[in-house]
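Taking the form predicted on its own, here's one chain by itself in structure tokens.
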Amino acid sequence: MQASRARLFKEYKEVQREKVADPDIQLVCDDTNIFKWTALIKGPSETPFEGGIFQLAFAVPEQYPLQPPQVRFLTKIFHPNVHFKTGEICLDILKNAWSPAWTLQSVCRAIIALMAHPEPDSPLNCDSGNLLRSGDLRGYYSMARMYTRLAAMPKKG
């Protein structure tokens, strides 16, 4: 656990060192307890994410970083990848290929590239999955922009 603390600690000071570095990932540790932290992430432009601003939750594991974080979306999502009501991530680095190499940062990355580029074969959102598998580009492009905009983009007035 001490050395899942010191990890942590290095990175909660790597953050505060890129916060201007890297304006598509604002990563904030819990004030009292270094194993919760949140994220807004800003989504990918040329995506149907583009404009909105995306809060992910961290559970980071005491046997940290030897295990993933538990990562999961607090905002809501159209997404073929990310379970609509729990905010689930089906990604990789997060079950079966994550490597000790990997950061909260970096982790963050990875989420942004996935709105980029969603795996419609492995899908937690099934709906999502079926327009992109079918061909639909403009259904789920539209379904996913209204998403993002109920959700994720602040309220005007």
The other form holds:
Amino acid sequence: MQASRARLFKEYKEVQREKVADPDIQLVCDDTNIFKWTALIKGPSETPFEGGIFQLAFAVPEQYPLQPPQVRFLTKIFHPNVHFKTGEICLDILKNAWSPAWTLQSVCRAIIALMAHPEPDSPLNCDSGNLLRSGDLRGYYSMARMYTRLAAMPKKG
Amino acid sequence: MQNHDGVQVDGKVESAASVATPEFDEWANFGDQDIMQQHSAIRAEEAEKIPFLGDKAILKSLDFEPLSSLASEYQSGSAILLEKIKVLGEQYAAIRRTRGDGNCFFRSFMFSYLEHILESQDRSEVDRIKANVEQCRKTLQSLGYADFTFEDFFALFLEQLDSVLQGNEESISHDELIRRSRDQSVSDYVVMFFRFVTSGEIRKRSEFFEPFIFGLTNATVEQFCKSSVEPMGEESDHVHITALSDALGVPIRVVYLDRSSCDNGGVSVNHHDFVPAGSDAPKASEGSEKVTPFITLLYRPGHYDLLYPK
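Alongside the form predicted on its own that was just displayed, please also present the structure of the form predicted in complex with its partner chain.
Below is the entire complex, every chain and molecule, led by the chain shown above.
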């Protein structure tokens, strides 16, 4: 408990320092609980998520950093490796490939990389995975784009 | 999960099935989180059976003790194994088991090394390894690891190292060393320290390790470190042992207990000494004098335990 708190505090300071260096990621710690974080990440360019701002919720376990944080999308997203209802993310580093060498910041970077490079062969969202696996890139793109517009872009007017 | 030898596996399968499966309204709601929770429940149940580090068990020759702790596992097993255990009993006094959770090599190494320092009070060895640890810290920094990701693990190992040396306020007894080695918050942190050191060494000398890694998996050196060295619970192979031994400058003897037989008729138990290479390992450069490792591990396919020579 004490060790995880100390580590998170170091990450907090690091995040303040790195704010300028990584404009695509905005990590914010909960005012009252250092085990709860949220992040705003920019959808990567040349993907259907471009121009969208996606919110992630982090729940950090007491055994952190020996155990991974639980991360999910709060913003609706149509992506093969993100559960359409719960926002749960299928990413190896959040499961068995986790190590303390990762940080909350680098997890955000890994999630942005996942958005740009979906893994349709291990889908949490089968509809999305099937579109990609059947080679219907246009179908995938337009569905993903629609949800980006509906959920991840500020409403005009 | 560790033992592929078919000896203890049966017990594991049963215990996996005996963990209560929670009720689910819908399979659709059964996510990765639930799978991980179930995994950790199984692990927790297993954990109660074997501590991270077991008690020292006397290894008697089969002649005197047909149900000696090790031989009893192989009662109905292969004759070669039983023969080899007999030979082991002639050379080694005791065995100390570690939990088969994928960290057994690192955990065995941790305890064996600290126990050696506690018993020998070899301050020059402590000074020597501290210099190597500092070198490992620089290696990780030069590889681009942020200090805060590994410094807590380094600090905890150095703390244990100081506390096994007697004569200061933090000094600990042998019993306390055992207690700490069984305490997850200490034991896992030290294991993770070794994982960082091992990963740093492999990546620093990636040209040397590349062919060995390619023989194990199809991964690049960096992928291998990210997926098979740094994560807790990933089993160790000769690549890990070589790297850790080299990085810390500590020789390690591994005794192999497997079904391989000997051509010359008689049964003998093979061992391999991992002797640190490279300029920062003073012991290796002493030349003709042969290094006898003070750390001896017993390898059975998929698992490492600790051995005590007579």
